[in-house]
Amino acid sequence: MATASETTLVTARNESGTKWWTRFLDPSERTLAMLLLLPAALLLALIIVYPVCRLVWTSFQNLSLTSGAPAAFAGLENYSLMLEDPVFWETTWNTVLITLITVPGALLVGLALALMANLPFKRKWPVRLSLLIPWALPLSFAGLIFAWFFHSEYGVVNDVLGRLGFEGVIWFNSANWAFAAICLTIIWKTSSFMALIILAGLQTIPRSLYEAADVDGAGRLRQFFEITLPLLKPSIVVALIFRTITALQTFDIPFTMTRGGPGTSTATLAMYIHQNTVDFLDLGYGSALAVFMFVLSMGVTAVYLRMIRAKG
């Protein structure tokens, strides 16, 4: 004969467990959200978290391929050396000044060509097709195109400043002129992208807002700058974060035009970080680099994130 304490315990035991399979079979929201979750959670975990953390890890390590010594613990000697070193900083310049020139330029092309894709064509798909032959190209591709262009025989851009009555330029041997093709070049590939986002934040706006504009006398210039400018905002902003994270990595159009040079005048740091981890197989000095730039990249959309937040 079973005590009552001993019954107490199995019914108790039977009821937890029937009460764990209704909350499987049947979850709250939170439970099911939870669920659904997991799946992405841990492909994210997979695919970005450990190779974060595992670029981070061979930043404090000694690991060059070519010395052929096992890898060794460093501490910050890395990032020590990459203080110390001039083509670092160079690089960084480079890749910073990049950024300032190519976001506000492709910003200001792109809104330019999401107004005018905006515009009542009878067919407006055309337009819209040019706007992403650009953003479709190959960046690799694009470099090799501009490269063409700015070729100072037989390049396009040198055939027409003859034409006008210039003179020719040797684009390639000048430091200042090398960096202005790259900006050029990058500027024009990556306007259709700011284009298209732009486009699809004017497809939000009511027709209603202008139509009342219209009522009360507002001229196109006052519209655009009350209504059409704030209300873009948001797309603008998501334009923002995602162009200047891509140009903080900038590397196909450079290394394909210019290959850095002259010397290292328009290298930028994922070229240099490219150079130390495959050139010279330093893992370590290009982890650690990596590593800066990663947290360069997250500290901008930080600002960003914070600024929606302050207008918000």
Given for the second form:
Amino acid sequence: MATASETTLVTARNESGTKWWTRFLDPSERTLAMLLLLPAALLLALIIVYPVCRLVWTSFQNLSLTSGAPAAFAGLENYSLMLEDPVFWETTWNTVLITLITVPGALLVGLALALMANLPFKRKWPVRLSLLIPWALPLSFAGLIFAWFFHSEYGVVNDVLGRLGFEGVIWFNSANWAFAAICLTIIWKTSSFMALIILAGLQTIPRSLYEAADVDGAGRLRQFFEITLPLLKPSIVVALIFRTITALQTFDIPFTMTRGGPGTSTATLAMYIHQNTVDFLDLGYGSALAVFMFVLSMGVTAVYLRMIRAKG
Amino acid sequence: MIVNRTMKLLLAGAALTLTASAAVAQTNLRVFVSSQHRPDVWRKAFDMYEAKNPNVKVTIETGGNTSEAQAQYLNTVMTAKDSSLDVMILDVIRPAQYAAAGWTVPFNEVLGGDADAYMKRYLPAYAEANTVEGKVVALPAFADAMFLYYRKDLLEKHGIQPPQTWDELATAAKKVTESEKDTNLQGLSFQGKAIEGAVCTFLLPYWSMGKQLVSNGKLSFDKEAAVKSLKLWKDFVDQGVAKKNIAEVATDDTRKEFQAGNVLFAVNWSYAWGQFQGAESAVKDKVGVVKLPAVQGGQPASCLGGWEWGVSAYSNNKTEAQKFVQYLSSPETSEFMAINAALLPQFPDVYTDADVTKAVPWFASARPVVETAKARPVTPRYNEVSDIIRTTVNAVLAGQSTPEEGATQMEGRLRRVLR
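Swap state to the form predicted in complex with the partner chain from the form predicted on its own:
The next block holds the full complex; its first chain is the one shown before.
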């Protein structure tokens, strides 16, 4: 039993593989099709291909706006600097760690939220609205709010801990606690997005399947693992792809919560790119870092796409 | 009919000429002033200039409540080669960077042959900070330095003199906080958050040991002194002189905590004084201010602050803008700003001017501190240098790395930047 989205994925594969449209078009129509596609292709080249090429080109240059010197070709200098730069390695590791913690975290919370929202409530809108709010909140805003929540003196978290008889924590004084605070915030912020996609997937599962399972005497848990989860797979993969890519680009929440502190222990790769380009105006080095991040994102996406293909 | 048309043409022509000549005569200058530096009072100074120069109209733009925020904005304007700003106020650490990037125009032509004599009128540190390779790249707007603020009432109560060394400060802080039994009272507040102020936090004891960070544009890092400096601050935290979350404390947090009466000693800039004496201050008339303590056997050192006026290289009115900046950086304006905004003068004489000492009596004792204040490293890559120092200070204070580890990391990273 294939769901709608699974079918789409399957056709998508065939499309790219065998160029099905050649069967329907004679050569003159093919030219016309090309012409019709041209504006879109040009637009794509202008807003995606050109900036990426420009980025790669800049990454091979010595281009620091504070030096007053004109740009000079530097070959792989920026990349070799990157490999020797401990902050680059630290921020990359932090980014990977944030991804490894928050993506599964947001998936689990999001799945739970989606299942709850899918319960037969009489009034559905208050549930859906409360799901939408964290998603609709700007990232930096969420970061600022949680920075206050976790403030060691004025924050609500330590206040609650105190009332429960625990000693408060100076969250942003230790890399581990600061990291935990950031991950919790990211999970809070992003799980509603996961929930929305999964909820959409849940609603495509026909009720009759559960009715049949009931008749066969399958319990709730069994129904979840045998019907719900397998049929949700495509939605989950889509949600994971989006979330993973945004996780690799994590910037706003650690930027507003800790500015990468204490020291540089919670700084992410995106923050380091921002710092080099915007604060230090070292566009050459910043571009090299950005190229690395681009390659990393592409690599992760490729892995996901391969997973879908393997399971398709 | 024909006469009528000719008349109309003539009138139209006359009107055109009039507007054209008016447009030529009128110069619009747009000035950027950071919002924490009393743009309201600067506006009055601008008005006085407009009154004397009817052909000049000055509009003010404010923004950036911290040096970093303000620099980010100006960096954007400058890299875009935007001509919308003519004059901008710059933190004392930036004229050298801006000159290296070619973002400001030198004043030498306007000042003529006696540029040296012109600059000699200012406090030496400001003449130096604004001169890069013989070129006057900006003119001083006002001076600043870090001071030690203390609770006069509490020290008197316990019969303690203001400390001369950091050790004395720690002893005094322990004695007072122990006998006061006020759990809210901290011994010392300073800047531990990863902000520009934390750079000064590191440099104060480091300089006090007679060490330099950069000399002749080259790194002259003394690792032993760096370890001692980081250890000094960390010990304050470990001994309970400073509070445990000092790594969260920014400049204005120190000001607020002291103003609320929760701090015995505080390291802060001159702006804090005015606020401590304000109507909403819990410590009004209970505050003393002295120069910062030294390390044992060292010389006291303060961090040089202050702000400068630069003229944008992309301005369409460079000459008018430079004339205007000369006015803004004159002894008269300095005196006006000292009296009305309590901004420290960049001229030695203004500190002892009768009108100034009447309005802000403590300025007389501020001058020796400003005179001995040291400038932070002058390098076009200062932003990177600053980031390295402040993140290290922050990490050490948070207990994330030891003073030894911090100094090692700092040295390695500084070496890469100041190759």
